[in-house]
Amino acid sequence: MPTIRIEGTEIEFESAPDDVVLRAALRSGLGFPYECNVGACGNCRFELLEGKVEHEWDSPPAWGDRDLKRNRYLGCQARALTDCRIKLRQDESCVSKHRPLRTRARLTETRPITHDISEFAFMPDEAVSFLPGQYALLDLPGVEGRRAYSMCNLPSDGGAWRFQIKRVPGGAGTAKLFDGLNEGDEVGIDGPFGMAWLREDAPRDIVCIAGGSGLSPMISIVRAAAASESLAGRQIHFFYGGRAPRDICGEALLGELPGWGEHIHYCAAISEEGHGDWPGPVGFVHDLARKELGESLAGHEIYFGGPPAMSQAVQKMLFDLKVPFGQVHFDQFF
């Protein structure tokens, strides 16, 4: 088995010949920075100095010529032909409370939320814990390429993995869980990952955003913080985004929850117009945070989830309001 030295430090790890640098130092307690663990965001870039590896994904869309010539790679992507000695910054905050473990895990329940979203739940073949907020990676039968989802559940539902998933046109991965999955069916499973889990010890009020299938880890964050002690009596604001008014979805589900209606809020818009039946506002769901909260949005701590376009218009009302950048909590993979 390889072994992973990290220059201008003692730490050493060692990577199994079929996993790769990021997930085994993850799995050995190291802060290996990271975040969309699919080769989309280039956080997990590290420079080889001595030895071999190889890329899992020949063309990930986060490393390209310049990286080759510079001798670096991606954690999520790399497999440790050798030896080898690398150089990377360690960041504490990616240690995972819950390290990671590759098991098999069988379906043992699906049903549908929306027209294209369902949620789905595993059962692992060993116990393994994680925060709400946090996903997983599956490993799909016939499908190449693991697929990043958010659980939605509670790590203490009986030791499942549930998670709300939208169907994506044309896509392999979801293709098969809606399509080609059966109850008893297995698939690989490895977590947990991702650093926007609910934070216990804030003291602010919460404010959820959340777009498509962005609603799988904001469910897990808001029904942990109705069950929190320490967050006992904390505001929350669960503002929901969709094309549509088939689309809207999670106000049932958070309404289960003790404190709904006095302590947990809902609040969803359609983006498109022309939908006379729709009794909501209409406009992006990050419009309608803004117009709802306001300024006072910048007291809150704020998590959020969803398709690229609606990140990237989040983080920028996020920005323009000035809110601390520790308050703010997102997994970037898509």
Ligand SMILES: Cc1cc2nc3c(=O)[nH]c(=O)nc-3n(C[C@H](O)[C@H](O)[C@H](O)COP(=O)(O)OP(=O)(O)OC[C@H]3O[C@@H](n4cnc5c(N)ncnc54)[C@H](O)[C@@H]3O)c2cc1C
Given for the second form:
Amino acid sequence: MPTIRIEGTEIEFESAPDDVVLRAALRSGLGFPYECNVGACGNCRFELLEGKVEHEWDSPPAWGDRDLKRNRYLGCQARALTDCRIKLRQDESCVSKHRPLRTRARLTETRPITHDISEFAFMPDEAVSFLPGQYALLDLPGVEGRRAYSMCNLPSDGGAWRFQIKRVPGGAGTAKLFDGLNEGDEVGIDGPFGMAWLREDAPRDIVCIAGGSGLSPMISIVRAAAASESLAGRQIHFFYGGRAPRDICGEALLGELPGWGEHIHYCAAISEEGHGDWPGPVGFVHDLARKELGESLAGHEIYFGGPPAMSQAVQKMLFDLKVPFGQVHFDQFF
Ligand SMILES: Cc1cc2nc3c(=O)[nH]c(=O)nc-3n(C[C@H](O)[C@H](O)[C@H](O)COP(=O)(O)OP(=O)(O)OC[C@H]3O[C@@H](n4cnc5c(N)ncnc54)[C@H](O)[C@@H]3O)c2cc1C
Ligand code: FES
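Next block: the form predicted in complex with the ligand, after the form predicted on its own:
Let's see the whole complex now, leading with the same chain.
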């Protein structure tokens, strides 16, 4: 098995021939910087000083000719073909509390949430825990590459990993999930990953902002916060954004939780004009959060999830409001 040495340190770890350098490092308990795990953000870039690697996906969006010329590769795509020596700056915040594990999982249940979001439950062959807000990689039969999906449930849910997934028109992974998988079918699953997990020791009230497919991790965060003794009584504000009334969801899921209506509050907006049947606000979900909470947003622990345009708008708003970076937790859904 190839051994990877980190330049300037005594650290080395093994990377199985069918694994990638990033995930092998995380499985060894190291703080290898990353975010998306799917070749889109570039945060896992490292310099290869010695040895040979090859990318699983030959043209990931976050990598190009300039990287190749400088001997830089993406940790989430690079397989080690020989022993390697690499240069990277480790980041302790990326060390996984629960070391990611690769296993097989069976689809046990699906249920619709909206016209294009469904919940999929998988039972992994081996028990692995996760933190609320984290995600896993699914290796779907017949689909090239892996897809990242955030868990919507709690790790105490009988071992199942549940995901709320939005169908993407023309998308290979979601086409397989929605149209090509039956209960009992098997997929590969790898996880948990991600740093946007619930901070149970944070002393502030909580804001969750979700757009479209960002529902899943935010539901997991609120479920965990509602069950947490250390967060008992905290105000939790959940903001959800969709395009049209038929996209709006989440309220019924939160309505099942203890504290609903007392300290768990829900507010949704649609972004498309012209829906006379919609009784609520029209606009973007980040504007809704700002309108409802204003300057007091800076006094909250803030979690958000959703497509890149929404994530960027939320980040800009929080920056303008001078919300300390350490209070903000998110994964962009590339
Ligand atoms: C951290 C994270 C968490 C996410 N959580 C959720 C969630 O909870 N719910 C949800 O609905 N969506 C989530 N997503 C989005 C999800 O991962 C998919 O991008 C989305 O479902 C579209 O997938 P698709 O296969 O249908 O579309 P496609 O357009 O076929 O593929 C989309 C993505 O797959 C990857 N990809 C495509 N081709 C290859 C290849 N050959 N090799 C390797 N990778 C490839 C790329 O990253 C691409 O952006 C998340 C994304 C990230 C990064
Ligand atoms: S590109 Fe590798 S973690 Fe995002």
